[in-house]
Structure formats: structure tokens, C-alpha cells
Amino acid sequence: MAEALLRVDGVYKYFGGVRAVDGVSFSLGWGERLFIVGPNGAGKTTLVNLISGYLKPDRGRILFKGEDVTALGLAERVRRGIARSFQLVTVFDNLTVAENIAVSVASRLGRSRVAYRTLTSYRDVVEEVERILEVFELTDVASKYPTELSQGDRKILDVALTFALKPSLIILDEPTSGVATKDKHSVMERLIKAFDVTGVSSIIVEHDMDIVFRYARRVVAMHEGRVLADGDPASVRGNEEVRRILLGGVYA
């Protein structure tokens, strides 16, 4: 059997008498894509957190690509292949779409220092930056500023810039948030794609559970810390304390 890319082993994390997370355990297979979801104050932000290298657990382990990153901080996982998108988007508006993404490009290059203006001298730089651009749609919008960008367009951009650090594992905080209604679908359709077509393994929290229900291939339900279940749509749908907790019998 290969190796899992991500291992969540027994993990906690207490905030004085309230246990955020209570003992999660999971596993995560490369390219593999999966939903997490749970109300408000089910755990689901600590347990990205503490994946992602925010927070310490008090007690388990998080194994990524088969080490032991438990005690390692967030430059060092983001060094390891471990991104996160927030659900705030955080881009540069006096940059272009393609500029913003040449940034996060030279970042990792280790080219930070350079002026951004010039990075388009380094052809690298430049062929990285237009693969990007079509992975996720924004060749059109390249030489746009994020201002000037639809709420969908500037998710997906924020998104873009996170795979140009060229993680193994992206963790998406409520990627639908703040996106209209009608545009909701489409945003999530071109970052599946994206994932599928790279082969980028992906952690979605959303709150949103007919986007849920729609492109998971797995989910996770969280309620008071702990798992719920964990399964296909369908099998995590059908769970009672799920539909209880969760769903009030709408999904049922």
C-alpha cells in the first residue's frame, strides 16, 4: 500500500477546558480531495491549522509524505509542500494577475528580492507564470489588477498564487465565501479542474454543503471536535447524527 501523503494521528488541541479538537485521526492519499465540514465551532479551522502549522497539537502527531512535521512550523511545512488559501483574499492590488503571480513564482525561486517589474527577464519565471494563468483560467484577466477582478476571479487568483509556491498539499479555508450566489459554482469548477489537472492534493473547508455535496469525493463531518463521519457524499449524507448535527433534515 503508497504511502499516505497526509497522516493525522490521534491529535488535540485544548483552549483552557474546551477541546477544539478531540482525537481526529485521518489519512489523506495523493491527489487525493477532500471536504471537511461541521457548524460553527465544530474544530474544522484548529484541525487546518494544526495541519497547516499554525498551532501545536497538545497531544498526536501529524506525519506529511511519511515525516513526522508535528513539531516543525508553518515556513518550514510551507517549505515541505503544505499551502493554505484563507478565506480573505490577500493579493497585491497594485500588481497585475500576472504580476502577483510572478511574485509568489520568484518567492520560491528564491528571487524575493527581485524588483518585480523585471521578473519578466527571467524565462522561467515567465513560462511558470503562463502555466499558471491557464491552469486556472486567467490568461484573459493577466494584465488586469485584482481591483478590476469579479469576487470570483480575485478567489481563484488568491488560490493561483498559493500553487505557485508548488505544494503537494493546498488547504482552502470557505473558498466559496463572499463569492455571488450564481458565480459560486463556476469558482469551484475551475479550482477542481485545476487540482485534477495538476494532480495537487486539496483540503476544502465549506460551509456551503450544496457545493459539498456536488464536488467532494469524500468528506469529513466534524461536530464538538471529533469526527462525525468519514466517507463518499453519499455514505457521510446518510449518516444519522450527520443529519441531526449538521444537515436538519434537509439533506435526509
Ligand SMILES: Nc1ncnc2c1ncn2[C@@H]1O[C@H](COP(=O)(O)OP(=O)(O)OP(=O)(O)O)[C@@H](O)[C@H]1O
Given for the second form:
Amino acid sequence: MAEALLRVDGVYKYFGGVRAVDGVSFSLGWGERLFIVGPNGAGKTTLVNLISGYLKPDRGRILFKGEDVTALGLAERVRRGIARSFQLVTVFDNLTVAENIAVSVASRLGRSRVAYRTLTSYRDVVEEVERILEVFELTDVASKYPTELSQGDRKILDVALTFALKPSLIILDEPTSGVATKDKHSVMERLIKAFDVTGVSSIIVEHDMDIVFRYARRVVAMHEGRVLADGDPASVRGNEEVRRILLGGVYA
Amino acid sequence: MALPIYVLDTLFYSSLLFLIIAGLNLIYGILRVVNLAHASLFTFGAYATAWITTSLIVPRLGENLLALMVLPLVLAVILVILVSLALVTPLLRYSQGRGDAFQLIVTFGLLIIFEDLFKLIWGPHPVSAYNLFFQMGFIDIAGLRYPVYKFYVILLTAILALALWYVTYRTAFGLVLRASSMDPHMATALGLNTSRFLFIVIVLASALAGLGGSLYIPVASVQLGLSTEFLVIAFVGMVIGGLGSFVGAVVGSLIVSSLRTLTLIVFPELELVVLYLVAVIVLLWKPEGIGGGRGW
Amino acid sequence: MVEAFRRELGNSLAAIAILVAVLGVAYPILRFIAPGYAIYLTYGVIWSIAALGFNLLYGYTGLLSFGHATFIGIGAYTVGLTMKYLGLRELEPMLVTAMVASAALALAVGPVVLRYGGIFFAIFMLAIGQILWGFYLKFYHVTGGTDGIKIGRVELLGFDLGRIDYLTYLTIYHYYVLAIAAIAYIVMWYIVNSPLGYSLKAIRDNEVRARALGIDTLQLKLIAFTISAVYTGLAGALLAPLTRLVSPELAYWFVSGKIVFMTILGGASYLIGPIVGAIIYTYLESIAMGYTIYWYLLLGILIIAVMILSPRGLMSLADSLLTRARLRWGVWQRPS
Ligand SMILES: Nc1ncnc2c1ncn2[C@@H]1O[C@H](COP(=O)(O)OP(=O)(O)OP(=O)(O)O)[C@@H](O)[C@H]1O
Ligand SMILES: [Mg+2]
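The structure above corresponds to the form predicted alone; please give the structure of the form predicted together with the named molecule next.
All chains and molecules follow, beginning with the one already shown.
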């Protein structure tokens, strides 16, 4: 097998007495999509923080593209291609949707410091903004401010900002939280479609089992900082512990 | 000057600073507002005391020591509280939760309003009232004459600081203070009348500043611009001690005062520069300040 | 597509051209109808450069400085000291020196004061302003203390203006200042519409998120701070020949507050807000000072009133009036 994109190797993170992440290992291939599920407090967000560089593990290693990135800071990891969005939507509320994405594109192209030319005079920036708007189906709302968007569109904009960095790995922490139930599926659908078009790898933390089992090809189930099961949806669903702790019989 | 004199002068100055910083920290701790007009209440206390002393007390009661000690102080603090209730309190309450910029700009507006009110009421020239200072006399320390008044101020502030310490750590009100300075929603969560609680906090802080000004005036004169001078120095003390903390106010006022004494001996022009550099060093080394990080 | 990059009212080179034209035409008119007030137009234009610089930090980056008088002082004293000690009279090298000195100070203190943002930045700037103000007073053998430094007539673009009558000198100086201001406005237009400008706005809205997008926020803030300092330093240097006296008063904390107020009066979220605010403020001040010595009191009330009643300033009032007129007369609507 070719070298994995990401390898998480025996990683631990305790907060005082709380074992938030308690010896997690798994790896992720290029272009692969992974869902992480687990009850509240299972350590999902902490794990994601460890991978993206917001936290440093107490023990264990994180390898990305074959290199040890455990000691690297946030900015360095972003530069190497790990990008994430947050559980809460964070976008720039006083910039339009197009401007939001343009800021991110300009950052990727190393142009954030340019002061002598207008942003819109860069053909490449504008074209890429157009392409991203299209991929995420945001073209119609391009000139709106985020506060004028639906929760679903805000969430998608948030992910689009991350996506504009052209990462090799994109990490989403509960992208459908706060989105109206009826829109959850369409939000996830649009995200996944965008990811598939470009072939970016993704790790998606998700609470809604319905969504997970519809879109997942691989699922990691966590509980109390540990991995309970790791595999295709059917096998995870079949796992005895997962059934007891996570599914509560609903999907049995 | 001999060493004991330096020490005493340092303590004297840090007493005044403590009275300002404690109020700034109290307001910052509970309301998360830095009140740029806070030192103006100190200045107001100073002007009011000078005026009460020279226009009310001395003409009617003469140079009566007890009257000079008690009446100007009490009346000035009451005046300061009234002014605070009229101008400062409503504005601080209104600014709460409207962001740093709003609070800073609005309290700046208040600062310059005060500046002109002083000019309007007391004129552009320095005002003083040394009566109490001279009435208290001097004692010999290390062969030098030292004013009793400064002892009195140090002692009074020490007692007050102890009382504040007691309130903070030994009473139910102190518990609420500490809890809500760590989490602004705490007061509500504890089922408190938040509005009355904030009111008490602001009045207490204002009274401390007014008291400071009142204690300051017998040894010096007050003039326009005094507020910003004290504001900047007090803010440095806030940063060094730790924003929003009682211990921070004690530590901050002592450190700033000591540094000030040292630079005044060595190179007076650089007083503010040294204070500022120390604040920056503290900030880089311990961003929460030397005595801070645990709420009020 | 480019319509999706929205520009607020007045954010265009055309608007800047109109503004400059108005400031140019108004001068002779004022000279004719109210001669005493013409000079305040020059003052207003100079302050507008300072406020524009201040607002790159405040309106665009979200950093409130309560010490921009620092750079006014640096600029003015650069002119004062070089004239006094080097005998220089050509203004241009002095302007350049003032800008370089302001940039140097900003680069020296920026990495520290920008790190903590918010209240710390505001008050550290106030403290730095107080420190320098203290220097001007205390090192009086160099700076002349409260007496300050007298400024004679300067040479503009190599022309010796020593012999012409004073009113002509003032008129020439007005257009000289206006030409520099026009360049400053246009440069600022490029800055706020550049990738840097948008990135600064992103930092203002959410610094953590901007960092997560790989933007080096501290570095960008330092750039903005330096540009801001250069603008304000330039304004300080241009003030000196007009005030004819460089004294600590120019660097007093109150001046910092004045710059803050000009900006919010005009509207911090508009490119030309600070320009409008500076001109109006200057007239407000000059007229009010004719009636009362309690200008601080009035100004304090005004500051609080503007912050409570119209925190987005006069430009936002104009903006909403225009929008309403457009809806009413159906001329042209902003895309929504
Ligand atoms: N910074 C922190 N300090 C202390 N404890 C923390 C910290 N972050 C997380 N924890 C604790 O670690 C455990 C795991 O938290 P984490 O946020 O990773 O869970 P999660 O799976 O994301 O939960 P949720 O589904 O609610 O988002 C929890 O018990 C939490 O309280
Ligand atoms: Mg979580």
C-alpha cells in the first residue's frame, strides 16, 4: 500500500484527570473520507485539535505525508496542507461571501500583504473565487453578507474558506450542528460533492447517525477517548459496543 | 535623603495608587470595562477636598485638627459618589457589553468632560490645601523631619486594604465578587440582583478613587491634566499586578511606586519609560500579571 | 462577479476626485466670503491625512489607538528640530524624514503593543504618547519646553516663499497640502481595496479565523500600524508650517482623542469617513472656540452623543438617506 496521507500513532491527551484522548491510532489514505462518531465528551474535538495543531499531544506522534508534524505549530500545518473548520461557524461577518473566499484564496497565494493593487484586479484570485462559489453552490449569494445567509449556507461558506486553502486534508468538526434538521442532508450533500470533485481527503466529526451511515465509507467510533471500532459502516454498526453505547438500539 | 524616608515615601505613593488601581480593577473585574474617566474621580476628590477645607472648614471651624481630618474627607467622598452616580455609573452600565472600543471612547468623552468641569468650577490654576498636613506636624526619622500626615495616609490605606481583603475573602459579598469576576454571568446565576450588585461595585470603586484624591491634596496641589497622569501610571500598575484583581492592585501599586522612587533618584526624565518597559516585560513574561489570573 | 466585492459609499477614485475638487474650490470661495475661516480648510485637510491613517488601524483592522498624537508629535518635531538645528528650509526632505521616523517608531514598538490588542493597545499607545510628550517638556534645552520651536517660512518644491505676502503663502500652502492629501487619499484607496485591506478587515472581524487561514496576523497588523504611523507623522509635519510653532501641545493626549473623534464623527466604516469627519471637526472646533473656552466639555458630550446615537457616523446617515432616495426615485439600487 502506498504511504498513508495521515497517520495518528498512539496519541494521548489528558486534561487534568480527564482522559480526553486515550491512545488513539489510525491512518487515512489520500483522497479518503473518514467520519468520526461518538457521544458527547468522547474526545472527538480534542482529537481533531491534535491533528490540526491547536493542541499538542502528551504522548504519541502524528505523521502527515510521511513527515512527523507532532511538534509543528498551527501555521506550519496549514502550510503543509492540514486545514479545518470549527464546530461553531466562524466567517468574516462584514465581508461578502465572495470577499470572504477571496481573503482565503489570497492567503493561499501568499498575497495577503500586497497593498499596491486591488484585490479584484487579480484575475487568478477572481477566477478561483468564482470556481469555489460554483463548487459549493454559493454563486447566488456571492454578494450577500454572512449574516444574511441561512445557517446551512453559513456553514458551507465556513467550509469553503477552509477549502480555498487547497489543503490535502480537510477536517470538519460537526458541520451540520446548528443547521435546521431539514437542511442537514443538503448541507452534507453539497460538502461531500465538493470534496469528491476535487478529491481532497476529509475527516468529518458528525453526531447525526443518519447522515453518517448515508455518506460514510469508513467510520471511526470513539468513546471516552478511545477508538471502539474502525471500519466500513456496516461493520461499525455491527460492533457490539458501538451498538450499546452509541446507537442505543435504534439502528440495530 | 535617607533610606527610611525613601521607603516611607514609596509606601505613601503606593497607598494613593492602590486606591485608584483597586477601583479600576474592581470595575474591570466585574464589568470588563477599563474606565478612562476613573482617575478623574481621584482628581475630583482632590479638588473637592481643597475647596471644602479652604472655603468651608477653615473659615468656620479654624485649624481644628479633628475637623480637618474628618469633614473634608467625608464630604468629598460623598460628593464624588454623587458625581459618579450622576455621570459615571449610567455610562458604565450602558457601555457594558458594547465592546472595548465603545467603552474606551465613551469614557474618554467623560474624561474630557471632567477636565472642563474642573476648569469651570475651580479655574485653570493649581489648587491646594496644606492645612491638615501642617496641623499634623512632623517627627524625626533618621535625623530628618518627616510629616506625620504621610504616616496617617499609609496607615489609613493599610487598614482599608485589610478591610477589602476581609470583605473579599471572608464574606458572602466577597465570594460573589470573586465568582462574578471570573464569570460575568455568575452574579445572575447566583440569583443576585445584578443591577444592584453592579451599582454597589461602581459606587465602591468611585468612593476609593475619591478617597485617594482627598488624601492626596494635603501634600500637593491639583491641576488640570492630573487625571491622565495618574491614569497612565495606574494602568501600568494594573498591567503589572494583573487586570481585575485585588492582589494585583496591591502588588501593582507597590511595584510601580518602588520603581518610581528608584527612577526619580537615578534619572527622573525616564520615570514613565521605565514603568512602561517593566509593564511590557511583565506582559511578555506573565500576561495575566504578577498577582492576577484568578479574578478579583 | 466583481459586483460581489461591495464597496461602501465613497469608496471610489471618482468620489475621492470630487472630494479633492471640492476642497480645492472651497478655498478661494471661503477666502472671499469668510476670510478668517479659509485657513481651517488647510488644517482640516492635514488632519484628514492623520485620521485616514488612524482609521486604517481602527476601522479596517479593529485596533483603537489612544495615542496617535505620538506621531503628530514625531512629525511636527522632526520639522521643528531640523529647521532649528540643521537650518533646513525645504519642506520635502523634512516630510520624508518625518515619515521615516514615524515608521521607525511604529516598527520598534509595534511588535510589543500589537501582541495583546484591545484595551492594552489603546492604553499602551496612550502611555507612549505621554512619554514622548514628557520628553518634549523635560528636554527643554533641546525642544524649547513649553515655549516650543518657532517655525519660519518653508521652501516648497525648491521655491523660496520668504518674500511673498502671507495670504498668498497660505494659499500656496493650501494647494500644496491638498496635492499631498490627494496622493495620500489615492494610496489609501489602493490599500483598503488591496488584498492587504481585505485581509485586515478579516482580522478585524475574526483574528483567530484569519490566522487559521494561514494569515500572519501579527505581521499584517504591524504593516497596518506602520502605514498608519506614516500617515499621521506626515500630517504632523505638514501642521508645523501652519501653526508656526511646534510645542508639546501638538502631542498632548487630547490630540489623540481628537483624531479618534474625527474618525467616528465621519464614520469609521467608510473610506472617506475620516476625511469628512476631519474637515467638519476642524470647523466645529474653530467656531465653538470662538464662543466658549469650555470646548472639552462640549466635545465630551458630542463624543458620547455620537457613540450612542450614530456610532457609524455622518457617512452612514448620508448612506441611508441616499439609499432611501434611490428607493423612492427608483434610480439605481445596490445589488442585494
Ligand atoms: N481545554 C480543555 N480543558 C479541560 N478539559 C477539556 C478541554 N477540552 C476538552 N476537555 C474535556 O475532554 C473531554 C473530551 O472533550 P471533547 O470536546 O473532545 O469531546 P467531543 O467528543 O468533541 O464532545 P462533543 O460531542 O460534545 O463535541 C470532555 O470531558 C471535555 O470536558
Ligand atoms: Mg466536540
